[in-house]
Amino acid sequence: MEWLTLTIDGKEVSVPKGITVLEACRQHNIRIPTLCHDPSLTNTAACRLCVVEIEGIRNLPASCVTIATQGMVIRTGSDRVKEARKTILELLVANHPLDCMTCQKMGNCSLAQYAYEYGVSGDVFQGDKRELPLDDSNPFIIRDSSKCILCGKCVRACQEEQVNGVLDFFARGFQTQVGPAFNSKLAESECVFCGSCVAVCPVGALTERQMAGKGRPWEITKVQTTCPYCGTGCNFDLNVREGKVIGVTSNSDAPVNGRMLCVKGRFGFDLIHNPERLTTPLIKKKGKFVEASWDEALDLVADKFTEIVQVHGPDTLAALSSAHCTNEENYLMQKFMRAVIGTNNVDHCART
C-alpha cells in the first residue's frame, strides 16, 4: 500500500493513498462535523458542513469528496472554516421547525448537536418556512418533511443498501422534498418498511412511530441481541426503558447485517408485551390446561418421552426444528434426539 504524508492542523501524518480528506482526519481522531456523510454510502457533499481549508485551493472544499494528495496542508478549525460551518447551520435552522422540546429525535439529533456546538440560534436568516403535511399513514414510520434537511442519506440507503429505489428528490428550489414517486404516502408506495431510511436520518424527518413519546435517548438502555424471526442471525438493539422494550434500533456494528433489518426484525417487537402472550408453561389436567412451573412441565415431558421410548421404541419420536432458533439451539436439538432419544428422525422447517 502506498502512503502519503499530509499536514493536518500543523501536525504531519501518514495516510493510505486514495482516501478522502475526511477519512484521513478521522483516522487521526480529528473531528469534522457531517450531516450527509455515511461510511457505507456514496459521498455527495450535500450538506457542505465538512468543509476544510486546504493550501492552494481558494474555496473551502467539502472534505468528504476531496481526495488526499501528497504534501497537502489542511486546516480543519480555522476561523474561516468555523464561520462557513456556522453559516451553513444558520441556513438549515432558518427553515427547520424549532420544536425540539417535543421532537422524538431530541438528544440524538445531529443538527441540534452542531447548532449547540457552533452557537446557532436561527435568528440570522428570516423568511418563509416550509409547512408540509405529516405522513403518518403507516404503523411503522412517521415522515415529517418539514424537518428534512435534504441530506439525501435516506435516498442513498434505499437505493444503495436495500436497492428498492422508493425514495428520491422531487421538485426544485425551495419546494424540494424527499419521498416516494409523485409524493405519494409511504403506505401507498413500494416501500417494504425495512427502516433503513430511519436508521440513517440525522434529524427528526423520519422516526419510528412505535417509539414516539415513549422515551428520550438518555432514558433508554440499549441491549444488543439476535433477531428470533429467522436463521440469518441478524443483530439489533432492544431499546429498554423501565424494564420494558419500547422499540428496536439497528446497530451498525452487527457482524451479520450491519444496520440492515427486515420489517419484522425492526418493527415486530410488540409481541413481547402482548397481553395474550404465554409467559408460563401450561399442562393439561383433567382435560383443562393449567399453569405449571418450568420444572414441573419439563419433568412431565421427560417422563412421557421415557415412557414412549420404552414401550414403542425411539423411532416413534421425531423432532422438527425451527429457523427461528439459533444454529446452536438447532444443533443441540438434533444431538438430543440422536444421542439421548436414539433416533435419526430429525427435520427442519427451512428444508422445505
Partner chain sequence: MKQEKGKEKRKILVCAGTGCLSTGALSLIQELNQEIEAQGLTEQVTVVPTGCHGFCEQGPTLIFEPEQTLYVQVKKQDISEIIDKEFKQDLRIERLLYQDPLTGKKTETFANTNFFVKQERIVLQNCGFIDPENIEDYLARDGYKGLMTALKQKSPDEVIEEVKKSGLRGRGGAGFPTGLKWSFCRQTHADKKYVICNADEGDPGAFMDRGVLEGDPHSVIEGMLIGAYGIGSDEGYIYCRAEYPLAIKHLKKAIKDAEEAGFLGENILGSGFNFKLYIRAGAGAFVCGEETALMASIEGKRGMPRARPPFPAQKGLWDKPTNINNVETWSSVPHILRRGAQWYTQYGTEKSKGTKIFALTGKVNNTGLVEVPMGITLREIIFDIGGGIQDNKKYKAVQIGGPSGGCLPESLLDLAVDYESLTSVGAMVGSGGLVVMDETTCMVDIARFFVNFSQKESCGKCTPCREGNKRMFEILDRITQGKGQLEDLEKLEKLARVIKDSSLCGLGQNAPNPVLASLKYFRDEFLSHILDNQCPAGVCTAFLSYHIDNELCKKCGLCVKNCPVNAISGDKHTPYSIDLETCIKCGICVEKCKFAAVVRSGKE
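Residue numbers count along the first chain shown, from 1. Worth saying up front: this structure is predicted, and the values here are computed from it rather than measured. Only the largest set of C-alpha atoms that superpose within 1.5 Å between the two forms is called the rigid core. What changes on going to the form predicted together with the partner chain:
- Considering the chain's movement between the two forms as two rigid blocks, Leu111 travels with Ala254.
- Rotation of the smaller rigid part against the larger between the two forms, from C-alpha superpositions: 18 degrees.
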The other form holds:
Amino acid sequence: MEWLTLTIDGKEVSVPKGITVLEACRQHNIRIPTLCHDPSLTNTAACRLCVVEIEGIRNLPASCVTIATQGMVIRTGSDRVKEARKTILELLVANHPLDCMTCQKMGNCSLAQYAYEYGVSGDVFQGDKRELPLDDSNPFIIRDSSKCILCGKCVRACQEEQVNGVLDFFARGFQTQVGPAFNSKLAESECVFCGSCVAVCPVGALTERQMAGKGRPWEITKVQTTCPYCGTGCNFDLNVREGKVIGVTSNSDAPVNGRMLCVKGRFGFDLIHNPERLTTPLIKKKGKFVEASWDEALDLVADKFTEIVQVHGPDTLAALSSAHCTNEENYLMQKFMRAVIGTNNVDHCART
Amino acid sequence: MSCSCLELVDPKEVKLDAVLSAYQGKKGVLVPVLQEAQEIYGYLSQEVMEKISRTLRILPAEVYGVATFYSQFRLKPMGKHIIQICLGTACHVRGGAKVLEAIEEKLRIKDGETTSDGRFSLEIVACIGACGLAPVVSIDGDVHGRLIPERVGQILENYV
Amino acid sequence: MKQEKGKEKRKILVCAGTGCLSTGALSLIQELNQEIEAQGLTEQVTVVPTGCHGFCEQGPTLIFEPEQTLYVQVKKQDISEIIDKEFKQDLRIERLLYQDPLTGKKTETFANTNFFVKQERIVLQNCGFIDPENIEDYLARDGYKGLMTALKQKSPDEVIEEVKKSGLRGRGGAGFPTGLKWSFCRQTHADKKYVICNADEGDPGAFMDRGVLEGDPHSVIEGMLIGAYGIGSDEGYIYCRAEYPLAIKHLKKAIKDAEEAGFLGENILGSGFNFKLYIRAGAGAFVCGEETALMASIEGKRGMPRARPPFPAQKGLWDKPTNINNVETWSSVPHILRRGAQWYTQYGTEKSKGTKIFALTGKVNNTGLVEVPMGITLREIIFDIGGGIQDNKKYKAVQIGGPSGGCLPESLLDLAVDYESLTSVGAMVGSGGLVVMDETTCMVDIARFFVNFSQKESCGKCTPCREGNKRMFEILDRITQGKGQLEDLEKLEKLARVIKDSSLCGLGQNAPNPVLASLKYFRDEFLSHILDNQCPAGVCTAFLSYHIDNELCKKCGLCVKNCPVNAISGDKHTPYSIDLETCIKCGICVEKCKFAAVVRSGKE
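With the form predicted on its own in hand, show me what the form predicted together with the partner chain looks like.
The next block holds the full complex; its first chain is the one shown before.
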C-alpha cells in the first residue's frame, strides 16, 4: 500500500493513499463533527459541518469528500473553521424545535451534542421555522419532519441499503423536505418499515414509536442477541431498562446484517413481555389446556409418535418446518423424520 | 365490429401514452416527460405522476422529488390564462412590484393562486429575459412590456 | 445563383427578438409584406425577420439593407408611409429616426448611433442581420467556415491549441480558460464523451444568451461541433431554459437544417467525425446553471450540485467525461477558428481577451444588448453606449454579475471591465447582466432583492446556503422595514463569510457577494435605515410618510377620489390632510396631484 504524508494541525502524519481527509483525521483521533456522513453510505457533503482549512484551497472544503494528497496541509481547528462550524450549527438550531427535554432522541442526538461542544445558543437567528405535521400513521416509526436537518442519511439508507427508495427529497431551498412520494404518510407509502432510516437519523426526526417515553439512553443497557424470527441470524441490541426490553436497535458491528433489520426483528419484540405469551408447554386434558413440564410434554409427544408409527405406519406422519429455524435445525428435523420416524414426508413453509 | 368502449378513451391519456412510448427505454427522460405531460393536462396530478413512475420504472418518490424541484411544474390545476409577472432585477428596479400589486388587487389572487372563476393564475418569475422592456408580464407566453400599474386592467381584459 | 439574385434585392430587417415581438414586431412583418405586395414591390424588397438588434429600448426596430437606415419604435400605421417613402421616393422619415438622448441629434444609420459605435460586435455580428431560421443566411456570412478550418486543416490537438492561444475564457461567470478546460476533457480516456452548451441563463437581468440563441443559433452549434472535434466527443446537449421558447424553436430548426446540410450527423464533411446534438429544456431552476446540477438535470434528476472533484472533465454526464461551456463561449469559437487566435487576441486586455456581451438594463437610456471589448470602462458602457441615466437622474450604482455579483458605486465607474478587476472589487463578470441604478434605488432593498432570489433558488442541499441565505434575507427584510439593529450588520457579515467559505457550489459561495459589496460601498444607506429610521432613496415603504402642503393644495379633491383606503379628508372649507394610521403608502395621491402638493418623505 502506498502511504502519504500529511500535516494535520501542525503534526506530520502518514495515511494510506486514497482515503479522504475526514478518514485521515479520524485515523489519527482528530475529532471532526459530521451529520450527513456515514461510512457505509455515499457521501453527499451536504451538512458542511466537517469543513476544514486546506492550504491552497480558497474555500473550506468538506473533509468527507476531499481526497488526501501528498503533502497536504490541513487545519481542523482554526478560528475560520470553528466559526464556520459554529455558524452552521447555529443555523440548524435556529430551524429546529428546542423541545429537547421531551424529545426521544435526548442524550443520543448528534445535533445537541455538537451544539453543546461548540457553545451554540438557540437565539442567534430569528425567523421562520419549519413546522410540519407529525407522521404517526403507523405502529413503528414516528416521523417528525420539523426536527429533520435534511442530512439525507435516511434517504440514502432507504435507497442504498434497503434498496426500497421510499424516501426522497422534495421541494427545494428552505422548503425542502424528506418524505415518501406525494408527501404521503409512511403508512400509505411502499415503506416496509425495516427501520433503516430510524437507525441512521442523527436527530429526533425518525424515532421508534414503541420506545417513546420508555427510557433514556443512559438508563438503557444494550444486550446483543440473535434475532429469533428466522434463520438468517441477524444480530441486534435489545435495549433493556430495569430488566424489561423496551426496544431493539441495530448495531453496525453485527456480522451478518450490519445495521439492517426487517420489520419483525426491529419492531416485533413486544411478544417478549406479552402476558399471553406461552411460558410452559400446555397439554390438553379433558378438553382444557393445562400447564405441564417439558419432560411431561416431550414424553407425551414421543409416546404418541411411536403409537402412530406402530399402528398406522410412518408415512402417516409428516413434518413441516419453519423459516424461524436455522439450517442446522432444519437439517436435524429432516434427519429425525427420515432416520427415526422413517418417512420422507418433510416440508418447509418457505417452499412454494 | 365497432366497439363502444372506444368512446370512453380519454384523448389526453392517449396523448400521454404516446409520449411515454416515445420516451420509454431512453435515458434521462423524466424532465421532458413531465414537461410534455404538463403540456397535455395543464398540471401534474398524482395519477399522472404515478403512471409516469410505473411506465418509466422510476420510483414515485423520485418523480415527485423532481416535479417539486423545478418551478416550471405545477401540481395543482391552473387557470385558463397564466400570468407570469417578472420580478427579475431590471423589472424590480423599474417598478415591477407595483405592477404585481395592481394585478393582485385586480384579480384578488396572490402568487401561485388561481381566480375563483378559473380564468387567471398568477406566478412570480425571476427573469424572462425581456429586461430591455422592464417591467414585463407574460400572459400565456405573450410578453407585455414597459408596464405601468394603470395599464394592467386593460391588458387583462383581452384575455377572456 | 440564389445569392446573386438576392444581392439585387433590398432587405428590410425586422427585429423579431422577444423584446420587439412584445412591442408588435409580428404585426409589422405581416403589414410590411402586405404593403410590399400592394405596392407591387415584391421583386425589389424582402422582409427578413431577424434576431435581436440589441436595441430593445427602441423597439420595434427596422433596418434597411444595404444602406442600414434604422427606424425605431415603428408602429403598424407607419408601414405604408415607410414603403412608399423608402422605396418609391427614396426619402427618410424623420420622426422614425433614432434621437440621441443626450445630444438630441437624429441618427440615420444603425452603425452611426452612439449605441453601436463603441461596440465591437463579434459574437453578435450576425444577430439582427440574418434570418436565424435560414441556414443560407448563416452560410452567406461565412457560417461553418470555422468548422471547415478545424476539420480540414487541423488535428484535434491543434484546434485546442488555437483556442488556448486565443485566450478565450468562459463567458458564463468565473472565466476559466476555455482551451485548458477542453484539454482536460480530451486527456481523459473514455469510450464516450459529451459536450454541453449551458443555455440556462437564469441570472435575473441578463439576456445575452437569449439574444444569441434566438438571433444566431448556428454559431452555437458550430462552436460545439468544433469543441466536440477537439475533445473527441460525438454527442452533445444544449440545455436551454424553457422560459426561452423562441430560442428553442430556432435551435430546433437550426439543428434540423444543419443535419440536412451535413454539418451534423455521421462523417461530417467527409472527415470521419460524427456528432449528434440534442436539446433539453430546463424546467426552472437557477441552480441548474451550475455544471454538476445541470448534468443531474439532464439525467432527469433533481438539479442538485454535487461536490467536485471529480470534475466533469473526468466524470460528468452519465459518469462520462464532459465539457460544459456557455452559449457565448461556444459562439465565440467559430470566429477564432475562422480568423485565427492572433486576430482574436487584438481585442481585450492581457488576461481577458476578446469581447463580452452585456445586457444593459435598468435606469439607463439605451437598454439592450451590447458587445464590447474586454477592458472597456463601466463609464463608457453606461454613458457612451447606454446614453446615460434616464430622466437626467443621478447615477448611483451598477449591478454587475447578477446574484453572484455586486453593486459598484460611482467611484468605480472608470474600472476596466475584465475578470480580475471586477473580482478585486467584490463583483464578478458573471453572465453579464448590467443593471443601472439611479438615486431612486435603495441599495438595502437591492441587497435584499438578490439574497431573496438566491434563497429561493437554493437547491436546499447544503446547510449554509439553504439556512444561511434565508436568515440573511430575513435580516435585510427587517432592516428595510425599520426593524434593523446595528448588530444585524455584524450578523450579516458573519453569515456572508461562512456561506462563502463553506457552501457546496457556486450559487452558495457567491450568494453573499451582493450583500458584501453593498455593505462595502453603501454602508451609509444601511446605517440610515437602522439609526436614522429613514430610506434615503425613498423606496422602503415602511419609512415613507405623506402629508399635504396646504400652501400648494388647490383643494381639487383628486387625491381624495383616488385614495384606495379613504385616508385623505378635507373639503373646500377644511384643509386637506392624510390620516397616517389609515394610509397604506401606495403613493397614488402623489401621482394624481397636479400641483405637487402631496409630499412624500423618506423619514417616518
